[in-house]
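In the block that follows, a single chain appears as structure tokens, in the form predicted on its own.
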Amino acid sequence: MPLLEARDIHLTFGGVVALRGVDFAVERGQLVALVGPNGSGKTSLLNCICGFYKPQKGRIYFNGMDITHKPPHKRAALGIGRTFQTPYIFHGTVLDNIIVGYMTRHGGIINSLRYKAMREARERLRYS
């Protein structure tokens, strides 16, 4: 039984066909790459798998379970997730982006966005 399987996935946005009859299966332990030109539907397919988009037709299975209609948070609880195309959170340094994550966890999201809190965290991390 495949770990992840898509059967006959169709997704349209108005008159634009993003996915037409996509089928694939990924076996446990298998490494798979999704490759194609811009606009070929790679991100749309990933968004269907993660539950951000709902295909108009087809089914998605994980460990044999039909997850087609499960919301994203239920899929995340199963271990299904993705990273987004933006390689950074903010236009800043790698350290700035790490600090935002650190401060969000230790000081709350609002505090993480305050300049003074960022500066203090940067100094604390730099010298620890």
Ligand SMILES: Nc1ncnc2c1ncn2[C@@H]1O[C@H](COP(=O)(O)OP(=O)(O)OP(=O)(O)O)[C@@H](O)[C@H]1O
The other form holds:
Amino acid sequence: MPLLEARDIHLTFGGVVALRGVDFAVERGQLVALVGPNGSGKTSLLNCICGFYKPQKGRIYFNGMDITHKPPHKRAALGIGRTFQTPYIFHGTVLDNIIVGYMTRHGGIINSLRYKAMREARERLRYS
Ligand SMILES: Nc1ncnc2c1ncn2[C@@H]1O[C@H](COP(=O)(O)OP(=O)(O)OP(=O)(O)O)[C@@H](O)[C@H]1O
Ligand SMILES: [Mg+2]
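Return one more block: the form predicted together with the ligand, after the form predicted on its own shown previously.
Now the full complex is given, and it begins with the chain already shown.
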């Protein structure tokens, strides 16, 4: 079973067809690059995978689970992480930025914003 799979993804913005019938499957441990010219839909596809965009048609599966209608924060909790074309980072250290992502999976997004939880996670990561 693929780790991540997209079936027949269609995404349009008004009259602009960004994605037309996109299918792909990525196996666990596979490293995949998505390459294409400007405007070919790479970012749109990533936005569909992480839940920022809702495709008008098609389905996305993660670990065999249909995540098509899951909100972005629930996908993040499953382990779907991303970076943005323009990087958005917090004002803080690199480690703090990583910890917030880590806490999203291991302690909840609200917890990640609490000082004590951040400090504990920082200690855990430092010594692991
Ligand atoms: N939020 C949006 N609203 C309207 N049109 C959009 C939106 N996002 C993307 N598009 C359009 O969808 C098409 C695909 O754009 P997308 O940004 O996904 O391409 P890309 O492959 O990531 O391009 P680049 O290499 O420039 O980053 C383009 O025609 C773009 O103008
Ligand atoms: Mg892009």
